[in-house]
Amino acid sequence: MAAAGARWNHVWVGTETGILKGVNLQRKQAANFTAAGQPRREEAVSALCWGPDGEKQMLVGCADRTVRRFSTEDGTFQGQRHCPGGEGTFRGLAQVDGTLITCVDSGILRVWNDNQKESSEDPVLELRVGPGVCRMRQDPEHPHMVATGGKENALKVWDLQGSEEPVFRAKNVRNDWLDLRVPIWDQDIQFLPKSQKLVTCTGYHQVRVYDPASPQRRPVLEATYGEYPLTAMTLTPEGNSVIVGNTHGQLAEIDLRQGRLVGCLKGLAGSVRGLQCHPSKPLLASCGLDRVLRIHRIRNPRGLEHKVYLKSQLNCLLLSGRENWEDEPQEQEPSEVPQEDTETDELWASLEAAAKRKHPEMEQTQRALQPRSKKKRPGSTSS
């Protein structure tokens, strides 16, 4: 029931144990689709993103280095590929034009041959990136282009289709008023819509903007949002500010037209793991250490549309950008009793078969105290 169902999910969510869960916010239905039967924490699910077919097929990064090839429209994995090299688990996961672009944390990016007759154990590209990386993030205007940053590991730009040197490469903002370096830890990256800028949240919580089409290399905008570092970053629908979410589980929204706080968000209770606003749509869809899927309205009103929990630790998030949630049809469905219905059925009526044969002198004295009606002798007459 849930394979055949699976096409009609809004959110798809990878976990810390392995397994894919696919929720449906109005039927308020969550389904796990794993690989092979029993969930394994070696095979934790560390990345998503969509396939070459649009939303029909996902790819699903693990943390035993395989990329799973999930079908939404079948709700069933149809292969795997295995992607040796480097140390760590998966920083970014992304597709173009048949090839597979992944990242490590130890900075090995490699492109691979994703043809499945003519794949093999040698990627197509590798370039080294720096260690300690954080977030490879893929720009969707132009998916031959991709950006890495990490921990000590500045902002880098790279064209999949030129050398193997960077086209832009940030430089660390100057001394503080102490005349001390300031650390680098960029934990995730946007690429703003229609202009080569870039967005990054860092792990001493600031948001800062980069362009890389003006002489300076440094950031052109700096904001600060409150004093936890910062995990997890996605841009608004309109484009003009971004969302971030940090390790104490609060969740902003600043304005990078002038560096300001918009408005917070509510309801989170751990680390943030994973964040993704609809393309169209005033949503936004939050997971993180916490087990719980949240979807907000970020538009007034403000507030919290679905709270769903997942029972297991939430690592990413794969949002679907269909624009009618509601156009689900309405499938006939066999009529079927919850199981956790039905275990509570049995469970009541085994109790009261219990009592009676523990106590069969109770339903003789319920008879006896009952009331009886007294009947009318005849010819009798009321005094």
Given for the second form:
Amino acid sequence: MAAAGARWNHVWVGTETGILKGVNLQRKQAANFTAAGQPRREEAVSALCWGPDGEKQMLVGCADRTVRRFSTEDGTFQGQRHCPGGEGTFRGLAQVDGTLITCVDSGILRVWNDNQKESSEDPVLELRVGPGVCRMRQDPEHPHMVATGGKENALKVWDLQGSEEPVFRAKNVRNDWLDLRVPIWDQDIQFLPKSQKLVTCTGYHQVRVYDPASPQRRPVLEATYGEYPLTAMTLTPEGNSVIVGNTHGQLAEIDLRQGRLVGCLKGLAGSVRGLQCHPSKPLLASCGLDRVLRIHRIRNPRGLEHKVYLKSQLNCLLLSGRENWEDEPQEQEPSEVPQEDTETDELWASLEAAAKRKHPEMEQTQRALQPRSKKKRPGSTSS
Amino acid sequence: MAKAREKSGGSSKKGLKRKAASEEPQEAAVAEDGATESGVQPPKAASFPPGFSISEIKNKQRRHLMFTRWKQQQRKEKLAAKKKLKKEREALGDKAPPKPVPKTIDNQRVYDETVVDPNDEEVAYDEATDEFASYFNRETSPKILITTSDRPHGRTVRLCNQLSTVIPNSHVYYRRGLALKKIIPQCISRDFTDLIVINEDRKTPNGLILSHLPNGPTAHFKMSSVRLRKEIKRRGKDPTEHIPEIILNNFTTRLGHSVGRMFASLFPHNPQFIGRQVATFHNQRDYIFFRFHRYIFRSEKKVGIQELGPRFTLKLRSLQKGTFDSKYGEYEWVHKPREMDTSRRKFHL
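Switch from the form predicted alone to the form predicted in complex with its partner chain and give that structure.
First the chain shown before, then all remaining chains and molecules of the complex.
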């Protein structure tokens, strides 16, 4: 069953039609998950992040300003929380110590107390970050530090446990050769591991590295790529380079030690909306407006590994960081059936289990063809 | 001696040539064998007689002659084979095996996973709630603004005028060097639903930008083979004011659906069948052919058609998500020749 196999999905993708898709690359299947059973454009997924305990839970930020909790073990939505305040969609979603951090387009960053009750309480903390926010990102090593940036909204690093003022406020670069002010449009931010540095990619096709530890507030390194706005960015496993994507579907790997282009990745035809690298394997997941999820191999050799057509425009993705992609335990199916058919004979249960064990491939192909249709087996619950 | 023979063979008529030619291979073979008897026998393509190929004749005229003769031979054999096959088919009558279907690029098309299945709920929902939903739910009716790039020449102006007779409720405006990004908010405030910009280069129209207005996608096409009304042979009289019917052929993939819906949203919903006019957008191998006809049914099965209005061919270059913003807009699909055109049997629309 698609819902039960949800924990083995490798990539989770949020779409503009409000459907959360789980893709299993071993079995080459994609399954749809919706809160209400029907896709709704008002619930377009704009932000995804992992829940508190590892990868068992996921927080899904929707366009109607609700944050839903999704359990990857069961494959169901478990609760939702309405997070009002400010205007626009979610630009960043994070969680730390049982609290939820949200940031919206108009610059209201709020920290909510995340208890199981669905009551919409007042936020624990509220910060005004400045209008036109394009991204809010949490530092994975210091979960109470977040960085925000946007259009005409310079990079700021906030300490949620500290004061209301940002810890680091970036300064714009010097005027260009015509003595004109260089516009600011930070589209994506990443924290570099094992240091205090941050990398941003801008809508004016620049990649910049900032170092709060150094006395200069201006970027330490600046590199440009292409002629179109860079929309998404991710760090590679080694931590020396970033991979950026732009609105034309061009993906490039840029080395941060020298600021030069290492190589490009082909295949995308539409604007890149989500990029994520696996923390240890050289794999990159990318999704965009051309409705296809692609997994590329970044090195030796660089190329496309998997390509999955998912019928809606894809907004954001989460790549599972687990190590064991290859070994998928296959004995889930027979173990489920005896639990469901409690009323029927044990004989029937064992017969059904044996049949399923004999034809696991047929089941899987059926599921591949009809990811969302209800199963016709008796006594089975719907996905 | 061989040389003299060859020369005479070359200058005389065909009958003589044929005799000479039949002797020639043996002579050449003999000569060759004589030349290479000491060396290794090179394994030639023809096994018996130890052959030579026409391409080894150094004399161009002779070589050409031999080639034409060989070609004629091939043609004769092919005709003979065809005749024989036909006779066999007639002899078998009903029991003849079905005729083999010839391979064309269209039926060798590689499988495209984005081809829309009519029963697909997700795609149906996506289409029902996209930017064209307000048109397809009959909430808005189209109002088109047609303009060109700056300072257009005669052909482009005439094409614009003819297009405005073909598309109902359309207005042509002179582009006074205005920026599209400034025109678009003005159009939106005046309730236009679509903007068509015909780009011109060296006095001929070569591009079309079609932008659906409130916040809809913008498609950029390459336009070629433009024929104005007076260049169309055996055409009918000018089109009337009746609203035409639309035919959209062969837009099968998801991208094709989006583009097809864009074209459909240019025309009002209620075609007036009295006018007997039809606009066709036919997609074949990623080229979209636009034709405008008037039809008349002479009987149940026989139709007569007259081609009216302008005719042109479009090829999609990019589909951008918002209204026209080529620099900072997000693209849904961009045509990348070196990545997408590697296979002759792969099409995207």
